[in-house]
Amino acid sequence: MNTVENRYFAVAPEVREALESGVAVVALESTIITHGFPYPANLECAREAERVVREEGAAPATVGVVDGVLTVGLTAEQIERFASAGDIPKASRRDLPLLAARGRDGGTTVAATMVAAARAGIDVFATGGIGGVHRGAERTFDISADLAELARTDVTVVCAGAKSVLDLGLTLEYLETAGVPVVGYGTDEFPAFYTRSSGHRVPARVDTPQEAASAISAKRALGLAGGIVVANPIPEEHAPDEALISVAIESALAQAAREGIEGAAATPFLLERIHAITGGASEVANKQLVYANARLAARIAMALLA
């Protein structure tokens, strides 16, 4: 561990203890608490990630940000205060700042528990699905946070494609563009977030942890900046139907335009539209693909300390 803690930036005895002692570690993101479900899926996805990465001989780091202080492993107390307040905002690279000027709570998206995970010395990293290029991006220029900090800083993530409401092209390409590797987890196609396919193929595949850790291991070895996107397909069994897919994302995007819903307020509004045009299958499938990523960034963890 090579980190310097300070008044804005703390690490967890038990992750610290981990990072320390050469134990694999984990990193896990705070807006799936808080944007992610309501309450109580919420805290128990959060939970149930945890559990997950424990059980395949990892430690967790929940990462977010309390009381102003860019924090690296919530304790069990805190996460359950990040499901039930129901007020704290979304925690990209931007808002740290003001974030810790103000003693704020922030739930940290894919682009800030990036940050935090690379100070604290973390590898690998587990979410749901990255941010990318919105859809009309042509439009109204919006690009996640989240593209431009794997251009920069040095964590693999382990997601299940990028959000299924975005443009899934355009993402591609701006990942291309920047540099950063894509493999796919034993597919040859981006998967879709809820879906398995998307009808683009990724630039590489990776078929065990231990090749996914061997390209992490190149990468550095070459001196590359930025990190890789691991893309790990939901599991066939959890996967939803993907024609009412289609259509609840249609149906969502439509309602967001005629609404006026943009910016970060969107894939939120989004999510929240689809689960309940789903009847909740969406939030079933997005907790599996949640836990099956958790489980594949523990392994790939793993396989970098042997």
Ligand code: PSU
The other form holds:
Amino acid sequence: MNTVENRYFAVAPEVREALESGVAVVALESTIITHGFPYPANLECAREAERVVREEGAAPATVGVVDGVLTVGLTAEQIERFASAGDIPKASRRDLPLLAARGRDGGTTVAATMVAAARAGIDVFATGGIGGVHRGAERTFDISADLAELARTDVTVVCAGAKSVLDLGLTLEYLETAGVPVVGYGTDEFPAFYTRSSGHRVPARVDTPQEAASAISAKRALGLAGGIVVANPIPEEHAPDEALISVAIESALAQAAREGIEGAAATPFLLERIHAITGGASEVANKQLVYANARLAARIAMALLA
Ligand code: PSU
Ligand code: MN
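Can you switch from the form predicted on its own and show the form predicted in complex with this ligand instead?
Shown next: the complete complex, the earlier chain at its head.
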């Protein structure tokens, strides 16, 4: 562990001890804190996700860039600061070197969190939804760096699929081209974040944490680089009304187009609009799916060590 730590990369003592003593560790991201929810819902979500991981018997490691240090295992105070600051930029892979060199803070995306997790030796990471190929990408080329990261970095990402603000068909095509296994957890369909189905089939399905862990081990034994997407549908009881969500998504997309919102700002803008339009219903769903993913990630991480 000490060999990878330096002035730009740190692993919190609690996380280091867990890794060294063979306790399962689950990485959690921080763009979800800085850009995924308003305050204080973001704080509640970050704390509860960590609590759920602990409840399962694993150790949480929330990742972020703190004063230029890519940090695996934010403290409670750091999480509170990330939640309340309001001006911490989103940090994807491409942003890491400059934030580090300048000693700045950054909320890490799925891509940047995978970079940190892999470097620390963490196998499993839980989030809400992954980035993907945006609608209209044939014009804008807006394809999340999360997908390229999944192609190269060996971390399993447990998510509720991806939001249908994205083009889910093209997202799955990209992942296929990049050689990234996508497995449905207890489903044959790729979930669409707020909704359990999307109409797009996944290439494979697993029904237990042990099955997911076996696939991860087999991929490694074959020397295949890159991650695995475990797509865990939102629990039935927390899934909001589909019509409400689809109206909100279409309206958010139309507003983004009118206002010319593009690039890194696109995802945070769309999330905020959807939360506002659904009057908080999507926010409750969003939190619950994150907790379900944290729980499943902990179980997979523990199965990997068994
Ligand atoms: N999707 C969500 N909530 C989120 C994100 C995506 O439903 O908070 C965040 C994640 O951190 C993801 C990032 O990695 O947005 C993708 O941003 P971009 O499309 O700019 O790569
Ligand atoms: Mn983008």
